[in-house]
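Take a look at this single chain in structure tokens; it is the form predicted on its own.
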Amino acid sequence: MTVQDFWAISPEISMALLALVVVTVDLVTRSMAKVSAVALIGLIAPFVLTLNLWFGWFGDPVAGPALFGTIEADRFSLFFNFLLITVTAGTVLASTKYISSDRMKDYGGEFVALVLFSVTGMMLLVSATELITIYVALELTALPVVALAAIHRTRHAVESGTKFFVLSAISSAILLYGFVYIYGFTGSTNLEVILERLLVLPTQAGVPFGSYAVLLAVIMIVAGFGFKMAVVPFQMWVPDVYQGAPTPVAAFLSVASKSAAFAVIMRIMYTAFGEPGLMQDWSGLFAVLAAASMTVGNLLAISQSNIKRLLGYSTIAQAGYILVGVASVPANQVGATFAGAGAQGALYYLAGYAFTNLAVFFAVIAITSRTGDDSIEGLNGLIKRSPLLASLLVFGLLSLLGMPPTVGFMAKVVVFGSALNANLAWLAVIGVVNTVIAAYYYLRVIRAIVFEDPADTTPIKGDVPILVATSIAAVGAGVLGFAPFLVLEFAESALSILPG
């Protein structure tokens, strides 16, 4: 390894070291306030190192390939590094009171360290350009989440962790088989070399991807990452895990894990299968998955009475909306001024969704930690008990719905517009119809918050850290709605993986 290798992965190294520092502080002090403070302050290091790789204050602006070509510190990976670090900071801040509770006082340090280790894996995952490295990073991402889901050690928590572990193992096995088929067909695990080999190897006319072996491999790869992205038909774990796991873990899973999964699947598809003919083949696959995810997620959310399960089905539907952007590939676009509008829209949607979903989940954490009730009925009359929390939660729900001027509205405009440019008008129509369906259950929750009478009139006062985290997330969702160019320009410069 060279100095350049260490330089390229410096954000990941600093994140892993921070996790070890958090464990040490926990062992020495047993003070959860100090653990949270160290974690939040320590996150400045990977953030600054990522900024440095982007702008090149010291060394090269983008470090390029590292670790024998298995890692790429390009702007695409750095974009997701910024997103993951921001989500991690919000999760740690919102969990300050949670890890100090009697239930968590013996595991608070482990909770924060596991989050940091998982994010280290995610940061490696979004940078990986080689199949074995992708698989190893994926396991580093998933295993800490299993422990986080079951950290309460209650029946529901253990059930949640067990389901996530078993289904994650199955999806990883399927993914690995897909990688094996690709390696067997092309003789390489490097994404760029795979594309070079696919372009020169004999193909079968009329067969998607030119070979049944490659077709099977792509289906297995999409299935493996479909579990992480929570798209239909690989979504069965989401509502149960979200309900049984601690709410901060559900919030972290809903944003960070999903973002990393979308990042790696986009890198694989645009790099290893970036030839126009191949892109059109996988575009159709993702379009079908997008339509199914939007429809199934929204329809199943209608009947939910638990707010965490409702948000679980909501995140399935949101994954479908993001897939609309992924499916709108440059090879399908006609007359577009920027060939990567679909991918750009997907990145913008992921950034906006991160702020929006965190605002909703953080508000739910603040409320349920006081009431102990995570049913939708338990939110009745919340506006009278806590106007601030109610306002933040309503704003987040409206953004998830896609009401202007929130970021949720602008993100849907961008991805649906990219679908129209990519000759996927039918998919844009399905997206609009699903937005109308989603209005039913989102507005049902808002009605309970604003118009129903509370069973208990005791005021709810959120703790300062979680109020700050919720407010920052809501402000972020609002700012990105009013000024989408802040992320769209950032995303356009990050799309170095696009052909040409």
Given for the second form:
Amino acid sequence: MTVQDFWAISPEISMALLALVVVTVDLVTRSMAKVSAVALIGLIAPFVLTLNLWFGWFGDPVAGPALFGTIEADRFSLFFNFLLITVTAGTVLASTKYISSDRMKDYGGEFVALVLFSVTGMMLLVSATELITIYVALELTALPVVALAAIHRTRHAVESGTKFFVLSAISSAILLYGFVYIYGFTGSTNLEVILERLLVLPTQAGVPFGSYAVLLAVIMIVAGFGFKMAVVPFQMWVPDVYQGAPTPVAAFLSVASKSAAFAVIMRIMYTAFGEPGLMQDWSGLFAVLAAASMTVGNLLAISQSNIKRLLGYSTIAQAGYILVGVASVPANQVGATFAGAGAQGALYYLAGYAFTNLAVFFAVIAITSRTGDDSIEGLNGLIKRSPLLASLLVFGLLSLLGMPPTVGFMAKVVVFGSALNANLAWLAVIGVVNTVIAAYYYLRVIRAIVFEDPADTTPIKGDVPILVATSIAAVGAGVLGFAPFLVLEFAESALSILPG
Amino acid sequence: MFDGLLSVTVFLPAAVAVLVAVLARGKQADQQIRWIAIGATVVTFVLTVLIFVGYDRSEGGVQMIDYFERWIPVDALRSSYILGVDGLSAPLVLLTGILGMAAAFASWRIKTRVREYFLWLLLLETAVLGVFLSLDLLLFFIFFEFELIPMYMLIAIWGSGRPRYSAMKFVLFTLAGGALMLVGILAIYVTPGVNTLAMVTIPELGITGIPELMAAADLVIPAALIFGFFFVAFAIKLPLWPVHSWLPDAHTDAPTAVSVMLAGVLLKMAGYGLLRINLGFFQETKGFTIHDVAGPMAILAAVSVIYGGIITVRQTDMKRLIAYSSVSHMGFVLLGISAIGASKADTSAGGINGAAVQMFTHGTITGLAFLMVGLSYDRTHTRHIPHLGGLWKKMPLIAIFFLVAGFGSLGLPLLSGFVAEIMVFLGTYSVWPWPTGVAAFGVVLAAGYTLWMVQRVFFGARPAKPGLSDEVYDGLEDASWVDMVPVIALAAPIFIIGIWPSVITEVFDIGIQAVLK
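For comparison with the form predicted on its own, kindly provide the form predicted in complex with the partner chain.
Below, the chain from earlier opens the complete complex, with every other chain and molecule after it.
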């Protein structure tokens, strides 16, 4: 190992150290506010180190394969590092009050530390360029979340944690099968080497990916990550876990975990299968998953009466929209000039979705922690009880719905536009139809908030940290809507490293 | 190229709205919000005047451009932030400035949820200004749809009667049109050889607009279909028979200021869209041009004018009456546009100019009419015409300006309504004599329903029973100075354009010649 290797994983190292620091601080103080403050200030370190890798300010960090070709601190992984660190900061900030509550104050430090450990895994996951590293990072990502989901030790929470654990284990096993096939077929676990080998191997005409073994492997890999991305038909754990787990954990899962899974699946597909012919093959697979996710997620969301379950189904549908971007590989692209419009749209959608969904979840946390009622009727007349939270929540829902001029609309236009460009007009049409279906249940929630009369008119006052976190998330979503170029230029730069 | 004036004008109301909603605190908050919101609309009005006056007539073309090329820097969907003003949009921007200010003053008496009310009202103004100033099709669409949320809230929360039903009806109609329009936009965009979303050619920026590119391209779906998508979207908004049924409900149940905005500028977005897109894009497309349907358009317009007029005559609710008269009057806009004729040789630019002028004048006249109904309703608490009568004696100012709106509406010479209608008739008669001749009866109907209403409400005897009780009638007060500010603001252009039409016809002519080129 060289010094360069350490620079390449410096954000991850600092994140893991921060988790240890948080555990230590938790030992010496009983104040959870201090624990949160330490974590928030400490997050500056990985953020600055990521910036340093992007700009090369000090220590002469070199982008490129590090740690024997298992990790690459390229712009793609740095893009996701920024996103993940931001999401983590939001989650910690929004959980300040929650971890100080009576039933949590004994494990508040552990809560924060587990979140940070999980994020360390995600940051490794988005930088990993080798199958074994990906697998190990994935496990590091998932195990802390199991503990987080069950941290209340109530019947619901334990059920939620167990469910997540079992399904996570199954999906990892499927994923590992896929990896084994790939390794057996190509003799390498390095993504770039896999592509080189795939291109020289004999192929069967008319079979996707040139052979059934590779096809099977790809399907298994997609299935394995499908659980993490929460796309249909691997979505069944989502509503139960979201409802049973503490809401901050659900927020974290719905955004961070999903982003990391999208990042790694995009890296695998664009690297190991990044040849025009192969890309057409997996593009079709993702297009089908996207259509199924959008449709099933939205249709099932319609009949929900619990806001957390509704949001769970909504995240499934949102994952479908993001997949539209992933699937939109231009059909006419030739050779090395890869126009990654779809991937660019997917990154933009992910960033916009992260801010929007956090705003929605945080607002729901602030409200349900006061009312103790997470049914949609519980939101009745919210505008009279807490105008600020109600406005932020309505704004977030409108963005999820895709109302102009929110980021949700802009991102949908970009991904649907790239789908049209990729000759996937049918997918764009399904997407548009789905936004109309989705309008029904999002508007139902908005109607309850704005028009219904509240059963209880006592004002709801959220605590300051969560109001700040919600407002920042909403403002972030607003800015990304008006200024799409902020993320799109960034994403273009992040994608320039992807081979095509 | 970034002039900045247009961006500031568009976003000033929204920025003030958000700041006020977040910052205003304390017991006096409502009063502060009223004043600051009114201040914002006054400043916006001044800016729109600057835009209208500053538009260089001798130079023409698109001016005061705000251009940010890499707004959506994606290869598959390049969309730029382009704001610009030309002859077509300059007067409509001014109209929005006038009506935005009038609506803010007219909202003085709003008592409930003041903070939210002005937030939505100001956002609405931003949306409308954005529609008139956007020269990128996607940007245009975003502003066009953005207007829905504020309108829904304004009608549903502060409306009367069946506000939620009417608001939802409005939203569903518009959303349906919007979905079709989005399909049309994407169809144009994905056509090989077009790949731009600029609505006009702007030589200064090296941009070739959709009209030129579409003429040369083979569209992915038939041009007639794309034309139809846009036409239906705008027909709903205009509104035309038979997709007008949301309008009377929305108007009747909306608060006064919102009716003013709805009739005054929101309907004009549709007229503007017809001129800019249906007329601008489809003159030389392959396989189908607007000339092919100019005749049916004229007939549809005539039907709308007459149908709207006949329905209007039998209304007994003052607001509903004016709402239906809008259907009739906006029919004239389509009639004027149909003067494009069955071929390029037949085109009468005067008729099209008349359509544009009709949009402007209808905005001020109907805005004024709704304002006067609102003032009268505030005092009498009824809009049911048979219950009213003899109001002239108690509220002379309201009666006089109601009469101004009425005369303007029926086309009395020296008021702006006359200018617009005579331009439409003279221009279109040479192209489509029969539909124009039939539509001319709309003016007769207008005289009938307007004068009859004014006569019954203001001049006739008080109905014995059931009418206003003696206490209510004796307690009626005339308009106060706060009420008169928006009244004067709307009445002034009616007289000015009636006496000196070229103040806007010249500007519109520059824009229309550019579209017809």
